[in-house]
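Here's a solo chain for you in structure tokens, the form predicted alone.
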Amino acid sequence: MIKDLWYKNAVVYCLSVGTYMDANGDGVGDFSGLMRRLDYINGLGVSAIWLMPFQASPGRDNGYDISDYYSVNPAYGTLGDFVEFTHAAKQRGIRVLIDLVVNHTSNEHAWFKEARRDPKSKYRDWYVWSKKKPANADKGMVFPGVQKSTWTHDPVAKEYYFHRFYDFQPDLNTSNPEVQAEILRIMGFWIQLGVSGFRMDAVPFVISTKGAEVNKPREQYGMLRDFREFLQWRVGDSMILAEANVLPNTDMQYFGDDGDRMHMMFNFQVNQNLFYALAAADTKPLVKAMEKTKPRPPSGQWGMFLRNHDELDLGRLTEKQRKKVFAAFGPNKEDQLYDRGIRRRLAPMLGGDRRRIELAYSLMFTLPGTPVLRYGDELGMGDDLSLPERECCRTPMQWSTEPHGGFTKSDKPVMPVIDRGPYGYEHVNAAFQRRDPNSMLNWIERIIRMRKEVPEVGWGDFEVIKAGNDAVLALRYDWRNNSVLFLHNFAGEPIEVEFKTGLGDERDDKLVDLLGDAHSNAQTNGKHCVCLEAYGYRWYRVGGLDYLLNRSDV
């Protein structure tokens, strides 16, 4: 059972092939370069690599505008290179997840070209058309301020086509059974080439009804069950991680009451409230978000993250909370995007403060779910705000002090490497940090190793412990008669807390520090007294280390 649900206690590492490592010197990262860095990734201790889109694409939206689902972008290599990569990853015990972008295609996809050219083509109904511009065309844009409409007139088809995203990304008519069958075919193709699962892009849009007459889209949740059934039939332990930024009362519709839909979902609710807690030293909304998203089927899991390739969306916070987060982490207009989020990487958002960065990652690794780490964050990489929109936090990986950070030998990298300021590659790079035992890289390696040794987080139930101070989050996890307890101080000053573990047996007496030697013995009143430094954190095993002798999962 545990091996089948491998994702419950995994650590996922997300990267873009094009900005990770260039082996042939053309300025673009490729699968050969990624192969060279597999041992580096393996050294981190991650369980799975999530690849952002690498299929053929005009590249107008970082590969999210796909023009051929059954190919590899020639700049990155060949299908043979991809298969060699998945095989090499498997040899190291690392699974491969890939982006599944099926809400829309590129307008240069052969399907769309045929659809716009011939009204009698079967592909015409693979997209969403209207003879007149719908009345609601100026609503529902994903990128307000950049998009002016969700319907664009096509001069060849002489009709309007629907696009939830940019106008060069026409939406697929996912209600069409032929389109649904094609999505399964795409999944099956990559599964056969060694993929263990998919991060499905924009899931709420994929399953929504679309059309000129649709004023209130309806979600077709049955599609999610079809996707899962197909995957389980092909390869039993493959999975789907859904990008679905929805409200908690809708979560179970995506997981399925019987756990028969999505295996995993990103927890946007906790993510946004986590940044509010970091900004305000107030954990109450974070605790509420955790409790609201607690219900999930036994086979379901949350994906926990700090930052990703998009902006930090703050749309679920109140106006007052959002202003607090903007003031703390994105006070300038150049830091913000669409007036709803922050486009920066984590390290510069937190002012490069190592204490706060460690606190944030300690939280990510101990909140209920599976941690998802973005490439470069293990080094504390920064961003380039001179780049447009979300490009600022998608700069190439910084490997060394060689030109262009060792990413490429070309003088024209696909994107400029950060080469100035405190986050320039001369100061922040993997080669330097590998040699420094106290570096961010080595700290991340140690925290990943310890996270994998506390499966209670991935498998168990959590309980919030009363610590007597809203700036401190105290969490206990229980699983198979074993318990771990985590403390995090969001405040910029030391705080002493007194608390009971809440187990009510002899294990309450002893807390063993898993990251240091600050063990704790209960006082005569049964409470533990712990002093947390500013932005401090503790990982404890409750009841000592005897658990190793009787743990059934060892």
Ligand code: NOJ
Second form
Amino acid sequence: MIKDLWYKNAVVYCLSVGTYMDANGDGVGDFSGLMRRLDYINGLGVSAIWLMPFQASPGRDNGYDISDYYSVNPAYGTLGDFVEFTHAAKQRGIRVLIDLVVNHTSNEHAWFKEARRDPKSKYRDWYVWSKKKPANADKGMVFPGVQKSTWTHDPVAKEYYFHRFYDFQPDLNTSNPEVQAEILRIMGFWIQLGVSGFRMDAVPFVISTKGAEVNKPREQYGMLRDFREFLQWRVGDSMILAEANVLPNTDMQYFGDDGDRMHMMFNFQVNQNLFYALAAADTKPLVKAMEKTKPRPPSGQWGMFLRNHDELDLGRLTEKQRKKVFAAFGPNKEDQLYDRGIRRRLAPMLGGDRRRIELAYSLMFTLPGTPVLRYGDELGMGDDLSLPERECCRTPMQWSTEPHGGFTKSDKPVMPVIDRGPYGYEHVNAAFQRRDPNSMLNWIERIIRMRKEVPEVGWGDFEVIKAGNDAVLALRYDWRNNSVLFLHNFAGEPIEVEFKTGLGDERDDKLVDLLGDAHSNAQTNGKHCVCLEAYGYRWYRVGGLDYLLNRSDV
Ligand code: NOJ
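Having seen the form predicted alone, I'd like the form predicted together with the ligand now, please.
Time for the whole complex; same chain goes first.
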């Protein structure tokens, strides 16, 4: 497989323009502000930025309710600013991915307005209608508690319309060929403006059959191939990263057996089991999740993440496992959401314990896939639980000790900046951390640099190695005659492990420590013996450091 598939070994940084940096002082982050911070992002060493939705929107779901796909929200700037931004990112070698939210539109989109008003309009069939309230209207809500139904009566159309998410997000009738053509047109538009691909929102729902008479929705996987094919004809190295929280036995349907559907998928299975492992110091279910999600086409890749802008969904864990994670990381009602998730940022979930935070990130960077980091996590930012639902972990970036953390000069920031407690901007900000060699920020920068030096993780095959203790995960990756090995101790006490690398050749004898100088030589029985500190981790290159000499670079 040629190395041109850049996303196989990339580091992605996700941010929302509105809460990143406000340059014009109106309280809302904008593209000009983001441009000023590009060198900061570049300094982190990331390969791509994923922008959350920034198109025109009434903003009732953090921009995931778009009212014009071919625009930039005027509060963030203009299309001109957007192009300047993608150009400036390109100059720094950073690619730009954007959200593609086409399962639904805002109810303020002109298509929906037209569809409601005029039953004869072509847009009527762009949405999903029913004259009577469907029997399953109270089922399948994504936001239980806040969302009462999936079908709502529209007084103008005098019919019910389908909405998988909030009632202000009517679902597009994605089976309609005209809608499908429009989705391609949207992709073509943004590709032309310089993006390298899309994080596709709610993919299982996009491809699902929809309608009052649909009792058992069916996924139309062929659509995924159409999206990919179109995109790659337009720009060969562009890609789609699918948000699809599905069971492992359908993963290959999303990737395509021949690797002809989605290029990447977020690995929700590993994400949830990783949090269980962190909570219970038990890696068995995590290993199972990794084995189950091992199959993927050679060109396919997993997106590895810890937290994102939504709640930490624990819906795929067993009742017992979920309870353990809640008890460890979100014991109070106010920490939890929709009975299945935790709405906190990573640092406060882990009690601000630097050892555990490093362990979690070290895992994110070394589990099989491409790491996806969320803005502010590189500083260990916290959350504001006084904000409703998922808003609590979407507060503005904390740049300095200036008012509102240097995010805006306005006295009315679009979201309150965290200004009290241990995570307040006076303690947690980029300016301080830039100067402190031991800061989280500088640690993240170093770990990203090292991650780029171990392409085996992005490209290679992994093997779980027996280390004799379920609290320790030992992983080896092999690629092009090179091997790296990682140890992670999930327990709060030191653990000594004895293990064989499993390679079975002369390289076994030496493990070169990539983050420190604790190299390891095999004992006479061929085993390595390593003592890991509480929550300790090690990155090793197996055999020695001369790998560059014998690895083909194509
Ligand atoms: C998934 C997004 O991550 C979430 O934030 C959003 O509310 C829903 N899709 C609906 O677009």
